[in-house]
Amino acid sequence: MIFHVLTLFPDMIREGCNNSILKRAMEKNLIEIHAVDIRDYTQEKHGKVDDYTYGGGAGMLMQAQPVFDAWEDVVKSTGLTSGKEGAQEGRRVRTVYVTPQGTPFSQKLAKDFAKEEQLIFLCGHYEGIDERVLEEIVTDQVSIGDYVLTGGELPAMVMIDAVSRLIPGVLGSEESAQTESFENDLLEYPQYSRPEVWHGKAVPEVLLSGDHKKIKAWRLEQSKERTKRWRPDLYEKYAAREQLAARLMKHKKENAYMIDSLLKGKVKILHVEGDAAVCQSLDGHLIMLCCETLEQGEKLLQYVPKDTGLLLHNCAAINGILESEWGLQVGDECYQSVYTQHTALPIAHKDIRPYPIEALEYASANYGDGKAREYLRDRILSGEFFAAWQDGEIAGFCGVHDGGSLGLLYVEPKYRRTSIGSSLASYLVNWSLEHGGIPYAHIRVHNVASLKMQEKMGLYVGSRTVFWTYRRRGEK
């Protein structure tokens, strides 16, 4: 991934930024971090960059023809598109304007920007910036906390610190950024390490014992403690969804879908309706809705966004009113495969790890007709896709879909009939049971050769079928 930071002082991003893991993560070509001096840019005989604000007021403003032409000169070496051109094909790069009055970083924010291949910094300084070349280029407007600062290059370090991480390879292990505080919504549990009694006080006796589910179980038990006194707010979102997830359980094959968002905090509750609700994923891209009844459905749509382009449901009654009220048309009707038991599936082959980006253009290649290699890429840098590699080449790969149904298989032709497509399957039923979710797979309805294989492995298909509808092409 490759960060640009326009900048007053390029010296004081590549200082912070050269050391530790950001510093390893540069020298294995993870990443790149490129400070561009604005300075360089301004037309000002003087070289100066800032003026006097309009209407008065204390202090100065940068100006905006420096800004906008570096912005310009990075955006051309990145080969995108600049202008309302770039916009509308949507291969716009992404640029964060970084100031206090912007949304707040979060992680969720983070995993956002991790999905780029390119990200640009803009840091303000003095009173800011022109707020017409604001208009013209910034894409998202972020701040760290309600607080000044002398200047957008800290805030800037932080997020590029908080993004590096979430790139593939920079952490070292692939289950630390998925192990950490705000995952779920709940803090990190306390950890230990050598000796064994310090000052009196002795690690926990369980995480002594090598009884890895008790570990595992404590671990979330101290993080709801530690969420529940320390973060309260992030607490009541978490035991929301556990509820819901609960009620949810007794149609577990026909709910899954929903049951394994919520139990995973990858969905926000809009409402609720007796044993049926109206979920959205927190990007906001997808709404999930369950219900049994036509009734239900009307009043749970009430509280859905209009702009709504993909609503995945489990009733067919509603249908009709997606069609001619939402313009909504099903695209795919699907069956629901479900593991309902607690039990690791058996693997034969033992190969199988976290698909490297570096593979990405095999991936396109071999799944969706190389339409979908952003898709793919998303996929990757989520740490839900899987290799799996015989003789030194990867032979074949699954992976979590961002709905979070399981699937995404390619085997490669000389080694299908092997134990690769099996191996793979249930790799991806025991990942889902090892992060807490319920494992499920949509299969569409004429695809009887897939139907065989889930249930072979020992997976129950629904009563009801399931709808991923989409908005219409060029209607809003």
Given for the second form:
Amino acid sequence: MIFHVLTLFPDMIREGCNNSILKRAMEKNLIEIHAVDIRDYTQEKHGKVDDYTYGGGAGMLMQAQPVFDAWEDVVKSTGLTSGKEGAQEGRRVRTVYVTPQGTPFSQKLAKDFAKEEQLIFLCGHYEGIDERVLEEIVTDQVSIGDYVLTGGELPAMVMIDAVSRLIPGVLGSEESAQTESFENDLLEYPQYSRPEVWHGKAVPEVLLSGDHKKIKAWRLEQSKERTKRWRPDLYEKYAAREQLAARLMKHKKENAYMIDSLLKGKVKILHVEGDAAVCQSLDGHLIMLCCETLEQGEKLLQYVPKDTGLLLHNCAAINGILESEWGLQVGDECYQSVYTQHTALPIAHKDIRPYPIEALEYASANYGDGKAREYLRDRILSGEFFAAWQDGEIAGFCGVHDGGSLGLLYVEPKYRRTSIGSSLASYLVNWSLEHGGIPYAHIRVHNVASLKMQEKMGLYVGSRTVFWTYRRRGEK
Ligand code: ADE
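Now that you have shown the form predicted on its own, what about the form predicted together with adenine (ADE)?
Full complex below, order starting with the chain above.
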């Protein structure tokens, strides 16, 4: 990952980042941080980069020309297109203006940034930057909190730090980024190290028990307690999702996609109507709806944004209005197969691990006729895509779709009819269980072979099908 920081104080960035884990990550070539001095680009002979604001008011403003020229130079150096003109293309670079007026920075945004190849941060100073240049170059405006600092360098470093630690290899295994605050809107549980008793305070007994199930339950309870006490705003969202998931459990096999997303904290609730509900993925692109009748469906649809491009539901009765009133096309009809047990499945093939990004082209060549490259890249970087290895090569892969269903399965021809395919499928089931979800897959109604395999693995097929409805490209 390459970070470029446009700043008037490049040494602040260089010195601030050249320590501890970021320093080690730079030495291992996992990240590069380039601080670019905006002053080097001014055409003003005394090196001035600021001027008075039109219309009056206190303070000086950074001028458009040096900012634009510095940015243009950096974009050229990336070999990518600028986020603005190439937003539809895969390989574009985002320019993040750090400003107290921006969207609040969050763990979710950090994860989103961590999927980029390169990022440009633009740091303001004085009273800010001429609006005209911001309009031309900025793709994201981000704030690190509701307070005003003297400049954007500290916020840029905060974001670089939060993003870098999510890049594979930056944290050692002992510093794992797996369990942490803000996963699923819960704060982290308390932790203890030696000695067993310190200042008369003993480590909670359950942690010494060796009973991993009990320890997991205790930690979850502690996380809930802390969140309730210190972040009631977060707890409210968590509790609402848990309650709705519990209600939808009555028809677990029919509502699996929604329950799974609620339990993993991947959606926000838009509206609940008895046992029917509608949710939206956190990035906004997918709507999930569960209902039994046309009347319930019509009520729920009132809460759905009109420009929705992708909607998943389990109620055949609403397909008519989705097509006629929403302009959505009913695409794949799928059976939903669900693993209803809580115990992990046995896995014959042992060497299954997160899929390496370096092998993206292999996955892209073998899944989706080469058209799924960007999607697969996103799946790999999300940590939800896995490879089975045999004799030093990739023998197959599998993953979790961005909507939450299990699949993306491929096995090299020479390894078909071995245990690799079923091991990959079982691995996904276990992975989903470990992450607090309910494992499920969507299988197109005509794919009899796949349905048979699901049943053989102990997954149950629900009585109702689900429908993926979508807007055709270019249609509004
Ligand atoms: N620049 C000054 N204050 C800031 C803040 N809170 N977040 C981002 N950029 C800033």
